[in-house]
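The data below hold one chain only, encoded as structure tokens and taken in the form predicted alone.
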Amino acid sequence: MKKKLKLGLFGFGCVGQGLYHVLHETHGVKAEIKKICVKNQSKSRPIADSFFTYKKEDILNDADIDVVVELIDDANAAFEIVKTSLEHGKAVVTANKKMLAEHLEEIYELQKKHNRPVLYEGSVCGSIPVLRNLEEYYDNDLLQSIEGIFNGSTNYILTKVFEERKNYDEALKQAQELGFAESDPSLDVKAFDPKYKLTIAILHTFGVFVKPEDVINIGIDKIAEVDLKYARENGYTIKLIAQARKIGDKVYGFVAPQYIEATNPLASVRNEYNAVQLEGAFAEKQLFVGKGAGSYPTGSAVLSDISALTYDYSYEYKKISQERQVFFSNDALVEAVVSFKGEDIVTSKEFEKFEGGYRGNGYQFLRGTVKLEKLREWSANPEVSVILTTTSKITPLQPVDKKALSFA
């Protein structure tokens, strides 16, 4: 039965204000914000001062508050808020993908120990209802892969670069002015943000806990003008793609830029929009598209979690119990194009299968099949740009154990 909840909110930035507005615009969610904890006492805010406190204990120790909504940008402090809230018998809603990715297994155990839920739909792809669909709609489908555009900031930048011929710095500045990218954009453009989201999605897709440091992330910050020229000449665009695939008893996942053909549905996903494509044995391919950046899209996802708590909803993590033992691995091959200035920064001998290369405009281009760990090594070099080919697929280094296949 639906019940009215009292909320304690940590943080009143972009997402917090978005939540406040969508909560007061809708009439279907029975919840009210009792107290908001913020850090900066001198900052002017658009609602009454009586809502605010500067002591976390005013929320954590308030027996009248049912749900703690955590929306701050400090991952370590956020985890302590989540942990303490559960210990005090409060449900939690959060959108902090870095905190979640770094503490997923511990948060899973804390939920079981204290019998209180943690919901975090807003942490993965903004307004797209990914996690609840994975938990409910796809609970019995044999999912084979999840991939897509998991970061609205980089997608906005790449859209402006291709459609308006802006240079990278101009597009980044515009994304920052619109609030899609932070003043320090490294989490986005170096692909840490989509890596955290992929780490969370892998758990709900395949039932596997993955440490974020094990997931390779290659950003868009080293894409050169010659890479853009190559894409335009061949009728491609470039997207930052997060992807994970289950093959046998292994799950392979990483984030990297990829050349995308115009016929690929991801090519038409523009600006701050995200896209998630799921492939299952029964439902086959399905594509979800929605805004992934901005206060209202994420605020609406947080509100959906609050609404779910009025019905005592919690994640069941069904894939953990359904799947036989599955492991995360980087022992796989992909196909990539590597570009760089100068001589012998990368050589053809470093590819598992070298398919060719050429020189132009002072750059070298090399194409071939390469180990994922080699991509990690190359991407650490500030002089090297790595972009997957349009036909790149994850291929295990070791033969697949047919007995471990969940669908044949």
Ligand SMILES: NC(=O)c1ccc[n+]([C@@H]2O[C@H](COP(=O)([O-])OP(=O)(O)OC[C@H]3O[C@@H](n4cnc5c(N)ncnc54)[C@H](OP(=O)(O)O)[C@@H]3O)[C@@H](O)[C@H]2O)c1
Given for the second form:
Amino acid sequence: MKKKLKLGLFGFGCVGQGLYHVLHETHGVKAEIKKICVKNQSKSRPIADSFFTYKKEDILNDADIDVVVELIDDANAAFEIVKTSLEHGKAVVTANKKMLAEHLEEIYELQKKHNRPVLYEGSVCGSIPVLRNLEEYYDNDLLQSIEGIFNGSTNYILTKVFEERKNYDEALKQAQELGFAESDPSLDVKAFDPKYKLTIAILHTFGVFVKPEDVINIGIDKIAEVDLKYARENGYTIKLIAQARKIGDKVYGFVAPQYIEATNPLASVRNEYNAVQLEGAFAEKQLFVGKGAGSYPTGSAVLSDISALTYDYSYEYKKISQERQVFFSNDALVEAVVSFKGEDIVTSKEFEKFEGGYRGNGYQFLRGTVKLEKLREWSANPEVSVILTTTSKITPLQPVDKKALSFA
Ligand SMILES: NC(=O)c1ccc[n+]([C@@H]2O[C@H](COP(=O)([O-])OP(=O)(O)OC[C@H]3O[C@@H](n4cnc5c(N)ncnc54)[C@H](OP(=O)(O)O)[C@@H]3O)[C@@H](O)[C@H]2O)c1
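Could you please show the structure of the form predicted in complex with this ligand, as a counterpart to the form predicted alone just displayed?
Below, the chain from earlier opens the complete complex, with every other chain and molecule after it.
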């Protein structure tokens, strides 16, 4: 039997307003917003002033409020809101991937301690139903990998840069105006945002807690005109790809730009759309595509979580108990092309297997197989652009435990 939930909403920006709209347009979800807490007292609001408060206690201490919907852009304040809400016996819905990725294990423990759920479908790839599918549908197939386009604003920027030959800054400004970009755009273009999402996805795919600082993130901010030219001449596009793969008893995962062939289904995922490709031992590959950012798409994912709470849904984190112990590792090889201006910033000796290189327009391009940690080192250099090859795959550095492989 469904109950009518009273919601206390934190944040009334892009996603908060999106939720307000989709909640009022969707009939059948038994929930209503009682109070909205925001920050800036001088901002004018598009709905009645009586909804708003500037004191978090007006929501957190209100026994009539069943669910706190946390949609603010401050990860530290958000974690305090989530923690206090659970302590006060309230369920939580949030879309704050930074906060979640940084506190996943604590939030998992807090849910058990207070016996109240935290749902966060909107935090990973906006409107695409990723987490509940991983929890429910994929609870009985051995998942081998998850990969895809996890960030709407960088995909929008790359699409505009490739298809309309817009310059990078102009495309970023447009993504911000359309509400796809994070308040701090470096979270997107330096690939922190998709890294946070990957961290959350790794938990629900493989049952492994990983700290976001352990996941390598290489952004699109150093992609130069020569890289775009290289891609166009070879019939490729470039996408920012998040990927994680389980091999033996290890999970490898990172985010980096990658050259993508026109025949790859990810090549046709354009603008703010995201894509998630799952590979199971038996189901094999499945691709989900949908809007990964924006007011209404993210609002609809948040609404779906609220609706799930009306029938007492909670994540069971089934993979944590199902999986034999697996560990996160960066000890792997991938294939990459590095480009840089000038002399010997990167040398062929630094590759594990050097495939060749060329010079053009004052730039050097070097291609080969390289350790993930080396990619991290190169990507920290503002002069170096790192892009994975079209055929790059994760190869463990250590020999794989054969017994574990038979279950991979
Ligand atoms: N935008 C997207 O497409 C998208 C997609 C998926 C997930 N998300 C996540 O959703 C969350 C919200 O994003 P957004 O794009 O909606 O942000 P936004 O448009 O910048 O809005 C942020 C809202 O949070 C309020 N706020 C900030 N600090 C607060 C505090 N301490 N107490 C109360 N309210 C506070 C702001 O209040 P004022 O109105 O007074 O300034 C504003 O209403 C973020 O975690 C983001 O990562 C966003």
